[in-house]
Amino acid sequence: MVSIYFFVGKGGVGKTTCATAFSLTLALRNYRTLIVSLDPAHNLGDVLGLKLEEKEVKVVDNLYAVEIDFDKMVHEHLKQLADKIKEMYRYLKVLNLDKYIDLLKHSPGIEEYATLEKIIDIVEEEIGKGKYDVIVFDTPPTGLMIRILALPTITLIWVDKLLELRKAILERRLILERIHGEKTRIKISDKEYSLPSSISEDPVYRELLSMRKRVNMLYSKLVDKNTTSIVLVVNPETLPVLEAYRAYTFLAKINIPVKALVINKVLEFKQPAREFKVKIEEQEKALRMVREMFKDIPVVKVPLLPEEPIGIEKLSKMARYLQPILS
């Protein structure tokens, strides 16, 4: 069984740095891992100093990274989605549909359904192939994230209806046929067309049955503890704090468990210089709003360390401070 890790926090707090650094603590403990960024403003490649692509990419033994080009697969999304279009809807082909869907590039949630069906992508060859323990995804900024992880729970919810709607259209189409003794048809322009009535035949009925198939699987990932972990990142400072409250509160709502909250970059001073008084008392605040709010998870303390953490070896130095993510 493939298991799966998402580090999800607000832009600038350190997130690929950390997923990276854990990616190198599973390697190092012999799990064949695979970290994949999906973040529009790529830094996995920049903080791994190598240059990755969509191709996998090693890095060390157990340990491989792939960086999605976030423009190429919104593209290839809507491409898809227009064959498909075309496929379901060959009669209506004379209408020049080519127009309106060149419009979806700009439709809401268009960049969050394009993730998704990446992630998916993801998952499921891996889980066939039987490559990897554990795919690590490093991802956009919160907001966006939590868009693409509740999309699961909300398209299962409007592909059921589909199929109801869908299914009550058939039998009715049958109905019509009976009664007729011949298959409904349309004509446009000067093209008849015949239209299905039963599910077998229906390509718009297969096309929501096999979109429900392949979003359910994510979904059951994604709500088993044992499967799927959320990791939440923060900055000891209040704003990336309550948006990491707020993240946690709403995947709570759709069942979906976070695992453990990392706080990046604590500073830490035995006798702190006057200068630093004022940031070490915001720390502390936002350290106490951490242990308000964050009761029931783990919470894993990286301090801010004297050298960036870019390259393989210190990322290594970065690694020890989050293991405590795999108890």
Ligand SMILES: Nc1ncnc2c1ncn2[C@@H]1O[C@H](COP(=O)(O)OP(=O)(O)OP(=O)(O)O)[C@@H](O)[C@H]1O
Contents of the next structure:
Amino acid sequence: MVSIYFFVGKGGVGKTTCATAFSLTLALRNYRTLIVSLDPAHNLGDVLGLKLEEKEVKVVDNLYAVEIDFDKMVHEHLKQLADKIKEMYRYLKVLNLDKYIDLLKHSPGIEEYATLEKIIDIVEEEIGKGKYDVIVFDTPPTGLMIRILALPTITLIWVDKLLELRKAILERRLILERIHGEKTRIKISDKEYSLPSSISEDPVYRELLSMRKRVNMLYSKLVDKNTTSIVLVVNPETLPVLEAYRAYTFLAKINIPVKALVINKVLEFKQPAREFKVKIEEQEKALRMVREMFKDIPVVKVPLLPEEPIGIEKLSKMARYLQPILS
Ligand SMILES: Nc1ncnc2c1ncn2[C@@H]1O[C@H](COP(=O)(O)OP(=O)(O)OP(=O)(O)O)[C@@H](O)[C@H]1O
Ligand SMILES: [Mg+2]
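Given the form predicted on its own above, produce the structure of the same protein in the form predicted together with the named molecule.
Let us now look at the entire complex, which starts with that chain.
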């Protein structure tokens, strides 16, 4: 069974770097690992020093990486939506369905849903193929990622409501059908269409059910702590810690387990220079906040490294700090 990791945190804290170093740890321990960048502003390739694309690129033995093409992903999502709407409401062609579909592009939440669909595709494909033991997702900054992680919970609520509604509509159609002794028909531009009146013949009901099944598959994985681990990443500063705490409490509310917190870029001085006194005090304050706010999960410290951890060699050295996430 595949394990899933999401590295989540404020912009610039080191999500991509930590996710990559952690993936190298996994690969070294013989876990077949796929690291996937979901961030529209990719830097996974930069961190690894490799040119990445949608197709898997081998990083080292047991580790492969992909960067999802964000624009293509949104475009494909919209196309799929448009195709489904056209298929389900064929008889509404005359009502300028294309204009309505065009509007979808500008609807709020489209990018989040497109990302959710992509995550489902990747997890589903993995379940089918069983190629990897672990999938590590490098994510966009907290705000957007939290909204994406909350989508399955929200979607299941509204899909269930829509299924109920649709069922009520079909039941009423069936009553009318029984009264009239024939299917309800509508006439648009001299053409007649008969309307479905049972669950089995209704494409809308079928589509809602299939959507429910896909989303529920991911939901069941997200809330299962044996499958999914969220790793929050912060720097030893007040704002990233506060943001991570908000994410932590929100994820707890929707039953998504947080596995660990990484404090990245911790300043370590034996004898700090006077100029760093204020900085060190700030760091101490942030570390105290972390101790109070994240009592229930392991906290992993990664020092601020003298050299930017770019490239497999430097990342492999950094990886040892991230090993405790696994324990
Ligand atoms: N422990 C560390 N020591 C030194 N530099 C680090 C460390 N961790 C990350 N960096 C550097 O910090 C910068 C930001 O890291 P990274 O790109 O991983 O952050 P991010 O959270 O993924 O950012 P974004 O939100 O833009 O995706 C990079 O230049 C990276 O090399
Ligand atoms: Mg990043």
